[in-house]
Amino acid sequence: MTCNIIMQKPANINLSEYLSAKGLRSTSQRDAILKLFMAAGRHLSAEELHERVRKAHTGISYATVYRTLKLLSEAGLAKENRFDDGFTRYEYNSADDHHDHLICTRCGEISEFENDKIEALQLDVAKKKGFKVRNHKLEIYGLCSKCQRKQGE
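Go ahead and give me the chain we just looked at alone, the form predicted in complex with another copy of the chain.
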């Protein structure tokens, strides 16, 4: 018997601990934003997250969403992605997760993949150039299967 609910792997960071360790404060806004950020699917823009946040907790400002998203990124709870659509998208950063993205340019769907061979080949390439890799970004743009069918509509 398996669990069909998609579970988010827990992050290796706890927000309240991070905050108090840094002399920062827990606020209802931060709690609300983190909660909705985790509950939401991945790859939200600040605007999309703000929209969800304001529905549940009126009065939370745009600026606070931005500031909190930056905080979460610094804390390691969020990861920033700049795809080719003009704004930054954030995704929940579960522990030790690395993946790259397939992005549908028609409907915006973003799917994820991991490929150890590609990762290894990247290191080979870098090694040949004496380059020390810190991070990388692989984005594949095109049409998802649904949108291929819809082509020509």
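So that the term is clear: the rigid core is the largest set of C-alpha atoms that superpose within 1.5 Å between two forms. Numbering follows the first chain given and starts at 1. Since this is a predicted model, take the numbers as computed values, not measurements. Compared with the form predicted on its own:
- Once the rigid core is overlaid between these two forms, Leu143 does not reach a Cα shift of 2 Å, moving by less than that.
In place of the form predicted in complex with another copy of the chain, the structure of the form predicted on its own is requested.
One chain, no partners, no other molecules: that is all that follows.
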């Protein structure tokens, strides 16, 4: 697998450029939400992000957080993930980052992993079927080690 190094602009510049192109203003609230979102380092629902934002910036509403997450997704700075639990969770979208997910069906923990062999197998299957892959995701559902211990498995 080859690794391409992509020089990426800071996320706040990407967001500012995106907002400007859409005729929208860059605001301190959007910047604060982006900063806390990027610092989270994990998958967050709009509700979870709002709880974090509210601790630092009491005046920012849930609606503002939700709309900002949608803007971040449209700008390519966030990925929306809809796992089997029915919730939409967002993660920071690094241009050169691809990973897959292990999702615990009991506690909801989401672990990311990368595996070059799995990636190669997926591409090999697609090639044999004459299929050109544009994007893909792999989600594996089961019990995390903590939930297995609690259950005695």
